[in-house]
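A single chain comes next, written as structure tokens; it is the form predicted on its own.
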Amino acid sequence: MIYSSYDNPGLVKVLSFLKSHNTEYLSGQDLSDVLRISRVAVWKNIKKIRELGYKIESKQKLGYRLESSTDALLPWEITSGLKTKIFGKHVYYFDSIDSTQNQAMKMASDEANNGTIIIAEKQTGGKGRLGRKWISPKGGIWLSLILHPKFDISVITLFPIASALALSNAIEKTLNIKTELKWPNDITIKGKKVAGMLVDASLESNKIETMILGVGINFDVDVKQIEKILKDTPNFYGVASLSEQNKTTKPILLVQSFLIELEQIYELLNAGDIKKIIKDWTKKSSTIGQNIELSTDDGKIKGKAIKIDNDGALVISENKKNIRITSGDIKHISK
């Protein structure tokens, strides 16, 4: 099942009218007359709306009334009232897909898709950093964002770090949950991973042609089931779910808030203003100031995390010598 913000005008018309008149019953004839579609089309759209998780009450001789909305992250739900300039103005929704990142890659070269989101209810082949699999069951938020950035290629490694900051801010504002940022781009709650980012980019002549941000959020997932699958993988440090601490906030509010926060940070990057991003990330970081062990392709490094550089590289003090690390996995260790 695929939906986009470009199609299903009849369904969206019926739904929008039901939303704006949710305190009253609307007959099929009323909907047909106002929306200028047949009563058969009204009935078909009502049926489809129900299948998408909306609750619609129907009473004989009275008509239809919308009781409650859906939790599904459908295109028209994301775009409705979204206060961004570019991000999320066009959305493609899949009930199941191998990877939103793969789909975004197929669409990324088209300039018209700048700011477009690919979102899925579940992924069968979700991608994590360093080629790892990301477990993506129903209940999570799995999305990819297509971008054509203006900023310099040197900033590309800072972008996922900045994106993690945007998501942390959005979680705090919408769900009132405190999160920490673990270098390079993990978001944690009490030391357990609740979300992560990755970036795929296409470069040409030292210029960023396209960039795709992949985002995975454990919104309302079975933590024990995921931990059972991942417990023996390298550098696994636990799984958290946002619903463990907030069961009432709708996922759509988090997605919209994240897009707003991310677009603001994206504009700072395009303007070359990265000092604020680094300062704000450092405040939320669980890594800076900690003794860590870092696994790289060249082996393991132990030291104290001092700061991140302007390009997002982690600076570690090892035996009174500062080392810059641009990629790898870290583990917090005691002194």
The other form holds:
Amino acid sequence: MIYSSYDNPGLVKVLSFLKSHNTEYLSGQDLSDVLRISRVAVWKNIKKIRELGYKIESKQKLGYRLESSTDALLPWEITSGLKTKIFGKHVYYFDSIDSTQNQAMKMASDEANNGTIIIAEKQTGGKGRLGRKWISPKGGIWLSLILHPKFDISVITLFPIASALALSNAIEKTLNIKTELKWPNDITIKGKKVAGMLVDASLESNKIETMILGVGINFDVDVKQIEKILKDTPNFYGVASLSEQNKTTKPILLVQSFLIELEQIYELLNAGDIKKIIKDWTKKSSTIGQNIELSTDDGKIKGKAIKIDNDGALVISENKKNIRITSGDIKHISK
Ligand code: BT5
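Next block, the form predicted in complex with ligand BT5, ref. the form predicted on its own:
Next comes the full complex, and the chain you just saw is listed first.
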């Protein structure tokens, strides 16, 4: 099942009207008259809306009343009232997909898709970095954002770091949960991974042509079950979910807040203004100041994490010598 913000105008019309009149019952005839669609179309759309998880009460002689909304991250729910300029203005929703990242790659070159989101209820082949698996059952937020950035190729490594900062800010604002940022692009709660970022870019003569940011958020997933699957996988260090901490917020509010935070950070990056990003990331980082162990193809490096450079590289001090690391997985050892 696929829904996009371009299709289903009839459904959105009926739904919006039910939403704005949710204290009263509306008959099929009323809806048909006001919305200028046939009674059959009203009935068909009501059926579809119910299938999407909205609860609609119906009473004989009175009509329909919207009782409650859905938690599904449907295009019209994301775009409704979204205060961004381009991010998330167009949304494609899949109830199931192999990977939103693959789908976004197919659509990325079209200039009109700058800022478009692909979002899925579950992924059957979710991807992490370096060909790793990303477990993506129902209950999480799995999305990819298509971008045509203006910034220099050197910013590519800073972008996922900056995106993790945007998501951490959004989590704090909507759910009042404090998260830590683990280099390079993980978000953790009490040291366990609650979200990860992935960037795929296509380059043309040393310029970024398109970039896709993949974001995986464990919103309301079964942590124990995911941990069972992931034991012994690379860079596994425990799983956390947001709903374990706070059950009150709807996923839609987090997605909208994230898009706003991310767009602001993206504008700073496009303007070359990275100082604040580095400063804010460092404040939330659980990595800086820690003794860490980095695994590379040539073995392990141990040192103390000092700072991140303007391109997002981690600077560690090993035997009084500073080393820059641009990619890899790290393990925190101790302060
Ligand atoms: C990441 O890779 O953290 C990037 C995750 C990006 C996922 C999104 S979902 C939407 C979009 N579509 C996709 O197909 N992908 C993106 P990395 O840092 O390499 O971490 C991968 C490691 O995290 C795995 O080897 C596991 O140990 C662990 N892991 C996998 N699924 C997890 C989950 N749901 N929660 C916590 N850890 C997980």
